[in-house]
Amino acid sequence: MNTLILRTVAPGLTALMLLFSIFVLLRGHNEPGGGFIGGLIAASALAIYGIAFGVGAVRRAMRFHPMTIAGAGLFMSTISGLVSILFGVPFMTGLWIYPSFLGAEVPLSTVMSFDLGVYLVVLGSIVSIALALEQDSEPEEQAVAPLPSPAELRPEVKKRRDPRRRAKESR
């Protein structure tokens, strides 16, 4: 879509749409929200971004492959579980450590890494299916190629010409 509009909203309104899908995800393990919804808010956030500018700029913007993000999501929700058998408490218990950050403690969770590694999962597989829809109907219009003349299809047929074209020739 090429509209002076949606060019112009559409940065604004994707630095917004990821900001408020931090907020969700930060907020999710307290309230309603966390990593899905907030991983869904950022998916549109970007696949506004892609109808505005198209998918190339998409891809600038992500710098990684959208599935190795969601591999690398998956990667942190899987050891996020594991953790809690290496403390010996059961599988995909939440444990919690309080560092001191600039004399400020900060808590620290499993739940939190968890909730990170969804976002992450639903981010990277939102946009690359997303993504390849919309790829996939760019080529189509850009690859329409030109029908072939009949003389490309069968060659021993001789062009024949225009009856007006021979008599301008034989002047």
Partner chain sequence: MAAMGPALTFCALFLPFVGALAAPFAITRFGDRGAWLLALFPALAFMHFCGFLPEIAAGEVATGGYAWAPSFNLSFSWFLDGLSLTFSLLITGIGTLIVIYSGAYMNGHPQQGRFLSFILLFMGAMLGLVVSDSFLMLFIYWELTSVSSFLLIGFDHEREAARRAALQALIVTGGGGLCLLAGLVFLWNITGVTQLSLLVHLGDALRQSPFYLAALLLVLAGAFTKSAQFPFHFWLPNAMEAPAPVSAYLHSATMVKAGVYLLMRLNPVMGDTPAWEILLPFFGGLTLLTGTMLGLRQTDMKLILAYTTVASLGLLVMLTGFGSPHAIQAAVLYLLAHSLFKGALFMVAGAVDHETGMRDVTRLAGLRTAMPVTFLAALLAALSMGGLPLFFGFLAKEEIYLALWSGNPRAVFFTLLAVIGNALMFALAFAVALKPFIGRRAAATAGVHEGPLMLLLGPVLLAVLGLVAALAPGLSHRYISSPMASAITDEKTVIDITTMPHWGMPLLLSVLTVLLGLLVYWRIDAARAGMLRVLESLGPGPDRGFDILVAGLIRFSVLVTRLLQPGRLEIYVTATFIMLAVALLVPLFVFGEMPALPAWPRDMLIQEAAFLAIALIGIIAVLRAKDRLTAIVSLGIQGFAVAVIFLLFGAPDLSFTQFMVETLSVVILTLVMTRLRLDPSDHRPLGQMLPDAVIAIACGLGFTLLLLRSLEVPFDMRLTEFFNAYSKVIAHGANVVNVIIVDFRGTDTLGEISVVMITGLAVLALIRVRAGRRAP
Contents of the next structure:
Amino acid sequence: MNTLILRTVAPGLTALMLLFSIFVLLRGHNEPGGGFIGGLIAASALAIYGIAFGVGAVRRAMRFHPMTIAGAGLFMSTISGLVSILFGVPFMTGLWIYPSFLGAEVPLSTVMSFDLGVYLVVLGSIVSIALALEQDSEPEEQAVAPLPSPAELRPEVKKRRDPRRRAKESR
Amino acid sequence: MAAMGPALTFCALFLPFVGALAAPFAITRFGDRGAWLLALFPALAFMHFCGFLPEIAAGEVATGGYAWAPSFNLSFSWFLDGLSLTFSLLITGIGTLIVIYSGAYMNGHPQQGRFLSFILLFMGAMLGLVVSDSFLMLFIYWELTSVSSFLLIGFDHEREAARRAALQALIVTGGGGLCLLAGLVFLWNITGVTQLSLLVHLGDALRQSPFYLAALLLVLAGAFTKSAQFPFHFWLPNAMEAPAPVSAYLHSATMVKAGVYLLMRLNPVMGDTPAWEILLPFFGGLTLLTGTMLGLRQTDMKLILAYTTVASLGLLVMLTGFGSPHAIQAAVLYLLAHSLFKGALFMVAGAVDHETGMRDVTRLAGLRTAMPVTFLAALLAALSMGGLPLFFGFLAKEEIYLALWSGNPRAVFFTLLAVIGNALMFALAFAVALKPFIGRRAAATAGVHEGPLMLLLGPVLLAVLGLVAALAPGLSHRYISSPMASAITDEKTVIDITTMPHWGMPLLLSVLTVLLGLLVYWRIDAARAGMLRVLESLGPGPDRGFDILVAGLIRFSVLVTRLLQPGRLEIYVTATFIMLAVALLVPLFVFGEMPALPAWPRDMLIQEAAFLAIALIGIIAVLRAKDRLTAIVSLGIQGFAVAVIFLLFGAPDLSFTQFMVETLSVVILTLVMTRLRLDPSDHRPLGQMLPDAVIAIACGLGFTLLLLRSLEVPFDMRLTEFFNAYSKVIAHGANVVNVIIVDFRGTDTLGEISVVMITGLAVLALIRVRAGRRAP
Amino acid sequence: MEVLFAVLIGCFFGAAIYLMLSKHTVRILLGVALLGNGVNLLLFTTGRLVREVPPIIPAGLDTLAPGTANPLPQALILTAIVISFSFFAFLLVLTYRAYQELGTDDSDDMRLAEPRDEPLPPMGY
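Let me have the form predicted together with the partner chain next, following on from the form predicted alone.
Whole complex next, starting from this chain.
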């Protein structure tokens, strides 16, 4: 779906949706929301980005393989459950702390990190599925390069890169 | 020492298993001589068990064990009395000799280490069997001996005959083991105990139980299959496919006696009833006759010995069930004598086979000069088997005739049986042990020489022991025979028979036996030919029946598989949903649980009704869609309608999730479906549509009725109230749904996200697996 | 109100099962998707319907106000939605790959593992 409108709107939309997904995740304990919904929103955001720019762009933007992210999430959730061992309470018992941050009390809990793990698993797995399908269905040569981001267009960036490369080559 | 006792016994019980693990390495490292090292394992256990002799002879028992699953009253516990101890000594003692013998017999075989490993594995299993106190442990070891026997019979698995024999032995003895398990469960149910040592005192309760006969028949099925009693005798001669050490150890000295052991062990509890005293002597006597008659036909040394083993086992079962203390004493003496002479004779047969490459008694002759030591061992063992004075076999035979001969018609019948059986065994003993060694040396055996020390040690020691034990009867009776007989009869028994012949009926019968035996030996070729003619006129035996059974089983399973798994998905699915419809509708009708006809809902709001209608339209559109893209879009319609319905009924979390899922579903469906180039229309023909529709409507109706019915009973609010009460107070969360997911039921959620993750991995694997497929 | 839900759920199940009885794997897939929604609605309705008030404890209170929706089925359904989605995705990919390898979506033609004229197993030992 190589349309100009989509390609223009997609980066902003993706960024907004990702932000929104984290918002939904964090407020989940007291308002509608939570890890499952947050993860799904984030996955849709990346799917939209993928439809606009192709799979390669999403993979570059994510830096890690989606299944790595999912694995990290599962690990995080398991660890959140295991923390209770240190305090001699049963597996998966929620533990809370209330550190003060800039004068405001911030409630933190293993429950919250557990939910964050859920978010990552859902995000990672579903993005992985979607990307695998997209990549499989699009011929390699037609893969579309993403629009250059403003940062990449700035000349300083290129200049900063070039001397390093030249230095390497001269060595 | 007293405190260390149980731990040491525990170690002794597991020594053979340790040896089994070490065997392949020992053989790889040291070659044949590794067998000496491996023999240390059973030898150590033998010495440990010897330490119990004075204690047991004094009438005590040694017990020990560890709790395993106390809540089920299961324990790993052992129980050593005269019976168990004698068996333990036979197993470890003969086992030591067998391991050494195997070192030479199997020399150069590429799988020698594996063979020794199996032998030691069997040894551990058999040792566990005879010392087990708990029923379950007995059963597990019982089946383990069957499995290790399977491995050893099929050791030469490249030959079909060996595979067949192994499978046959496993099916017969393993099947019997299952019967035994059922029998043990019966015993447990009747008496309420799971330990043999406790069972002893409950014999009267057991014998009066209405389930006594059922329990007895099941236990007998286990014992008779293991001990190769008629009509299950056929597996034992076939098991001679195994190498000679296996025949000597498993199939004469130890494993096949497990059935006899069980009968002896249960004699105080289940014996002394008419059923016991009819079934055991009858089947035992029949087996004695069958074994000797069939043995007469054979010319292969090992097969002759195998059939005499069948006969001996029959004799033992007959004596155990005869029901007099003298018969038990006779069984004890005969069991000991048999283990010694038959083990020796099998090893002799193996040695002859190893040196000459032949086992046919009609072709072997004149080996006495080439193999003098082997000949000596064979002769000593045969004299014991023939029951001639000065040997242990003589003691056993005297005791047998003493026990059987009491004048009444039953006794006369069984005495006659025993005389015929013993006479034939006498003849067969010398056919195996004398015939190949005397006469003019056959040309085929030129250049044959005596086997190495490792091959001679076993037969010579066992054969000599049969002489020594009889010459020192005080010692052997005091420590071995009397405690064993006491354990079987459950009262103090003293055996005092000696080798000095004493005048009387038993001696007369002995003389008769020997004369008869000599007659048969003299005319053995004629007897063999006659027996062949008789058997031909009788037709095929149970061995052929086994083949028919197995072939029939395979055909039957093919038939069932083709019927139930024709390979067409729609048939499986149709069957599943017909069953679902039946399961949903039939109980509603049969139990009168039909819901009352509900009133038309008047409280429905317009927007709710609208979204229900949209969902319905979406469903209909999916069904009626001509091409797949339309179907996908219609799928989206019902999905979003469901999301809105969730929102309208107080479930915003569900609603959002459903929205996102529907969006993603449509996206990935579109991604895939546009790539599939399928026929534009795939509607099913009317003939298929109608039955499908009927099944579908029946299931749908079933769910509607079930839901209506379940809505008529009040909802159980206890769980909801629990979550409601503690969500804020303990779990600090106001969104109860989220608190349930991440806190109260967090472990469930952990499982669920694992499933999501696994699906992700599976999809990735499915997509990736194409790389490298169809390599040219 | 529940009555109409019961009828709708019956329709969901009926349609899902009708689709799953098809020979074509794509239709079966659509049936599985419908079945998931049917099951979710069934759970939802069994937990009784309450209009519009989500199970969220209002500020200042320790428990839910009376008349709010039942949170228990919602918690069950929420995870069920996500799981049935990932299951659906897996089936979809399976169908897709089967089509790529076998060139058909007709389950009758997929006889690779269970060929039509399979010979008898060996009768020996």
